[in-house]
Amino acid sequence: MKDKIVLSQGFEIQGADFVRGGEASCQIVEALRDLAFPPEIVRRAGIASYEMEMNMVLYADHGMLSLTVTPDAIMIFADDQGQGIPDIELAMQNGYSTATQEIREMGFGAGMGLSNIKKNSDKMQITSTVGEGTKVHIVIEANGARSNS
């Protein structure tokens, strides 16, 4: 059965929680290693999930990061309640950032988050409503195929 769910986990993410920011993506990496995924697949999932998680910490009030693993794919879904993204196309450009000076002083806000998510996933979908929040869904194929659609 190709679609069998091997693992499903959810992680609550609190906006502005810089103490715990990154913990969920570390747990995702550990889980994928435990499932014996190839290091390159684990690395890509780790980078993408970290960027998704930190975007919620930086820009949302709160959200949920979810992981679903099947034998063929790793799916990560971020669903947050927050400020939303007014122009997704612009936000996807390398270096574009709406980060405050305070966020930049902490070492974040270089404008690479969404583009890093896209670069490290095989499929990416993003929707956002200003004043409500953002949803990002990515798929990383277990066989390593790269389609970036």
The other form holds:
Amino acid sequence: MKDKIVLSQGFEIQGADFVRGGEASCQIVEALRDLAFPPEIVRRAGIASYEMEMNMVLYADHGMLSLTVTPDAIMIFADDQGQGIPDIELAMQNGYSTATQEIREMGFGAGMGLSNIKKNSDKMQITSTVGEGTKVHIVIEANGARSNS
Amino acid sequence: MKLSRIIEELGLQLRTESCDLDCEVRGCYIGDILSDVMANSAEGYIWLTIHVHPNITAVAEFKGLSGVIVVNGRVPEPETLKKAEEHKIPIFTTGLSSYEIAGRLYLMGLKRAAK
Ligand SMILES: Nc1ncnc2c1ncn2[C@@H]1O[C@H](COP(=O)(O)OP(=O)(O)OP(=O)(O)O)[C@@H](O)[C@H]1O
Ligand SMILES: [Mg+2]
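Could I see the form predicted in complex with the partner chain next, after the form predicted on its own?
Every component of the complex follows; first up is the chain already shown.
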């Protein structure tokens, strides 16, 4: 039963859509609350998901944010078509950002997003092809954490 | 410290309807860098910022903040208020700066709760 999927949802993300940016993650948080995950786990998932979603809004043309919940884990997958990341190790460094002045004025571009994702997940994987797109996959372990499972 | 007491003593203008003003404020964070607020604020904190765009609501929602005070007389965008009401996040405005608000909160005895 380990791989049984409890819930699977996908949300389309549009690049540069700052008004709707964040809404998919809000829905993910609501779904996890409905599944009775403890608040601390929901909070970690929400922060990671939001940073993943906003990176697609900021740096990609469009993409998909998906949530898969199994009895053991919460998995969030961001898969975008866009410019890609030339040097992932550099991008992961806290403080590194290629954000434009305009984006920084909105409060983004501190170069903390990927670090926040890492800090709030148990596993994180990034792959990227320049000129094609980026995939970020995280896992938050939730073994037996649901109060109604 | 109750949010309602803070509103009264600081003379904050409430910009959203149907929010819980009876909730407990557990601390305060000042920040205009969204990822920094994501990383360093905590549940129940009240957040002081100059930003007026809808993403402040998302940050408050994900961190479980008790409210957002938009400082320096800045005016939240209508879309921001709409989203905040959907998520029941109180948004306030004030002509004071973050420093002045934070200083008063500190003098009122609002210290930092453990994260
Ligand atoms: N999906 C993506 N597509 C292309 N580039 C990306 C993507 N995600 C991140 N990057 C690159 O990695 C850098 C670091 O990302 P990170 O999320 O850590 O910081 P940021 O988005 O620049 O700022 P912050 O998240 O603090 O607002 C970005 O500036 C960008 O160059
Ligand atoms: Mg980012």
